[in-house]
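Single chain ahead, by itself, as structure tokens, in the form predicted on its own.
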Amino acid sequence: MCGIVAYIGHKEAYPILIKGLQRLEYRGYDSAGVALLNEKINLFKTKGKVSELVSHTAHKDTQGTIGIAHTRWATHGEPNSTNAHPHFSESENIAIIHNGIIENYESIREFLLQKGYKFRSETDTEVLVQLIEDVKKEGNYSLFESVRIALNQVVGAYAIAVISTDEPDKVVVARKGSPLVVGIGSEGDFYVASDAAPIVEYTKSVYYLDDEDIACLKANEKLHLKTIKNEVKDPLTEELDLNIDALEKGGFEHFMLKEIHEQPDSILDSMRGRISAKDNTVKLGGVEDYEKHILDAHRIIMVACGTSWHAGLVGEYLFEELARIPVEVEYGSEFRYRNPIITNDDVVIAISQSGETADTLAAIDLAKRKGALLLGICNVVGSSIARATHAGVYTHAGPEIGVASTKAFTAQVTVLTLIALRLGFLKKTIEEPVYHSLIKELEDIPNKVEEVLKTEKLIKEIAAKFKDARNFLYLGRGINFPVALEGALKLKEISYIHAEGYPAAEMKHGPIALIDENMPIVVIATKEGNYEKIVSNIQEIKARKGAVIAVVSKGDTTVAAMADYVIEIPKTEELLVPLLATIPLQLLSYHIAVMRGCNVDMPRNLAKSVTVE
């Protein structure tokens, strides 16, 4: 969750170094800190944003060549100064920036305070760079072969960059569990960044290491990579498909809203030479030497969380429908922690827009040992999900900066869409007529996605109704209800106003309860799927003094005459309906968010990549 920075090679790194950690300011943090190896380490940190880090610095000897920077997302430790990253050693000679969760910090701590070590911090960070002194001192190692033995006595997950004063020419890196990228420049130089949004702007070609990689950089000479058990790797460089100008806002406010306006773009790089309406064809790659494994499977596990949970809900109803395959979608989190009951006739696919987060990897290893086929679906070329499964379906949906995932979820969706319609076509469980049909309307949504932008100017206007509003409920049926808790998951995320999602027919369970004049109810009511019975469900909460938002198909009338406020997106197939309901919703809390003054791009409490449980 947290973001890394390192640099070593003939440029000043300070520069270098700031310009990273802004660049991953989107990853969400409440403290940074930069450490700059110049004789001695010089180490700088503060509580709060990168801005602050800067005016920290200012005047001060930020010399140097070699440097490693952080921003935190508080786990052991309160955030503050003290705690931030990075930490020294007792001694002061080494310092480190981690990313992960040691597990079992607090018997090496005690360990340590037992040999006469004293601790500053609260951080389980703290007591893996002293171990590694402890480990240092005690065999007279390099700071290379000290790192690598002081990993094989950690349990947890880490990403790291190390530094010391012994040997001041030198940057140490490792990771299991948490991702670390190393861009290899042209000038002898390396780039260290936990994702490649720092490096791009310096670098093409990168090494993405593996878990329980570590790696020795010097500049002016080749990568030295091992194995934590000590086993020598020749590492493989990979060339970064990601271009500068996709991290920049371009004239949009908000990385949010930036995106919510790409999604014309990303649906269509989604299927760009997947589909073809001439041809009647999809076609998909990644997963085509699995296909009869699929086919043949028992059923499908879909694991994911947050926005990517609720895409693999909507891939239930897809695969199910079109391909006839029984389909269960679980949080990774819940998922690792069971005993579930999986065989080799299962297929478990993994959904991520970072191809990183730390619980559906953990569901992945687990499956993977019960003997499932496992297929990802993620954004990020080279994520550990990536790497972690037999195969899968990049999204293509580029950069995703604001927090609040947008383009991800519904290039996530259009990739279900594809893979259902193959399934549906070689099981021949779809009828001719509407698999044409199906192929034909997707190939058409990024143009329907383009006609619903177009009613912001709208939306705007009743998000300055609801900005006050306490209480949100968001309804949906049938394909729609996951569409709906999409919606009340945006809202809260980014306003802070409580909201929930629910299915249409389970308002009278419970929530009916909580409706009065004061409660804003967002209802997907569009003519495709149980219209009558939605329309049921409006009558009953405007008995009730309910104000209702109704998303519709073009041209309704019955649900118009009831709703307070209605959005009008295009017909379309009943199947690709939450293609585009889904964009109302994310304008929606965008505008309310803005209009309540809250930080869209970084709300509170959250980060972009969930890299730790």
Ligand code: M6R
Second form
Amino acid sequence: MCGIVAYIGHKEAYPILIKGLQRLEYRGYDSAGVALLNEKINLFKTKGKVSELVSHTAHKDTQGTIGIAHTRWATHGEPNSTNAHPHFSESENIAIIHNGIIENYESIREFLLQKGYKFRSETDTEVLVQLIEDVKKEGNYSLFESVRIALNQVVGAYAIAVISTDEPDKVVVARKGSPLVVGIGSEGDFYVASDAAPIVEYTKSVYYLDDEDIACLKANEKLHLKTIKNEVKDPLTEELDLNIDALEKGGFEHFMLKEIHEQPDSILDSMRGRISAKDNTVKLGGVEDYEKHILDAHRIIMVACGTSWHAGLVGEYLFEELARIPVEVEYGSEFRYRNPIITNDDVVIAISQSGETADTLAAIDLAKRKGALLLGICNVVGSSIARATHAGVYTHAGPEIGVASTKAFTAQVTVLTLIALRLGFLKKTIEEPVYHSLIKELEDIPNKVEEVLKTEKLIKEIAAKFKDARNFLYLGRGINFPVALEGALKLKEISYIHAEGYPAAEMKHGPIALIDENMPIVVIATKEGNYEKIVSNIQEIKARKGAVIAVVSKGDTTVAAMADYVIEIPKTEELLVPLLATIPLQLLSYHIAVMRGCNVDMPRNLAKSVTVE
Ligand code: M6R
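Output the form predicted together with the named molecule next; the form predicted on its own has already been displayed.
All chains and molecules follow, beginning with the one already shown.
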């Protein structure tokens, strides 16, 4: 899980590559490197962030109109400058950047060691570049052919860009299992990247490589495309629908804060054109042709990881309540390894912001082989999961750069609500007045989110009070249990405070033992749902001196009298509470993390999309 960028054309490559890496830094930030091709290849790499690479290259020769660059999230070998990309072949005539994992690298390494090759790093990527050099030497092939032949010997995932001093006017790129986009510039130049973010300011005309595509890029020539099996392909270019402003912080201190504040718009965008209270309709063009198949399904299996898995849990509640279809929610990483029983009567819904999460991808691959219908709920258009599924609904939340997922979650929950409403309507499992009031209320959710965001000042005060806590508990019941899980995950990942989410009633079966005056407990205690039960749970906490931070419905006085802090959110339908209750928890985590001096947008050890197992 890394970010890769390449450029070939008439402009200076270095600034384009560095800017591109900065845009991709959310994918990994252990180390960074750049290689520029002139008569020889000038290679610079460092441990740490792109800013450290920039300091490292100051006063060095970074000239050249062809280059490749990389920002890494370590898999093989610790994050140091030796293991950083690009990697040289032994002769230093070839350099490569790679995102993915070469699974059979040990056997290839052994083969190359026996032939006398020496290795500088511990990476699987260096093995690949040495293999390319070996193929080239043995067969006297062109760079393109050498890469193509070498890739046929490789098991695993890759998005690569390769340059060579022997052919100093080309960049060869290829992909399998890891994303790669080529932007076709208007001046005969090409921009390559792991996603469209580094490309959009130069061109909107892009080609998303398919698995096993390999392309040769030469300035002023057409993109030369084949499969690694040597079949010639026509590159079908697409027009990017991405706004450059969406990739900037827009005056906010962090992307995460900007993305939290974007939620009135992102939720609206995820509903746009799909819902109308006036006409009393929900329409989802992306899955229209499959509605009968979904309604006939024996069950729906949602597969996802992390925050998207939490959205799946909310989805389970919505689907079962509104459409009366049995739902199971699975972690992609577990599902794929336990021989699950899947038939062609099952529908599998993969939920993923990035659309690149390796475990989710592998899970749908398995489900596909077993005959299930696959649907995707992805944010990134053209992503691997979006392409691997039969149909789907994009969340349209806009680019999410902060590693902690925020607006993607509420957009996923919105889309799941729309699907559940549509299925319930078709199945006649929702009564007409309920259907109508849910649509009406859903349309009003962006305004209510706007109102929730106004609690930020209070949340900041609460954050200041609890920023030094060592543990947190998050409790919710019913549809708000996944909200508790999500609140705990947000706090863990960006502030490094241990936090657990629990169904409130489960507390007495164990976690209650943890409660004392040092334990802050966030409780989602809105009027909708099991209110009286939650009130009892709060009493149990207070009896043990726990500090309660309660998210309550506007005007609540009962919980307000018991809790240490209350955050009010507007009243809404029970099924829509997660769309509002999640937001204070995002803000609480954000402010605690900032007060603890944590790097909110790039928390340690994490990366935005986990494209490794
Ligand atoms: O891109 P995806 O939605 O598939 O990513 C899944 C998880 O890796 C992701 O939600 C992760 O848990 C986030 N860091 C949570 O904030």
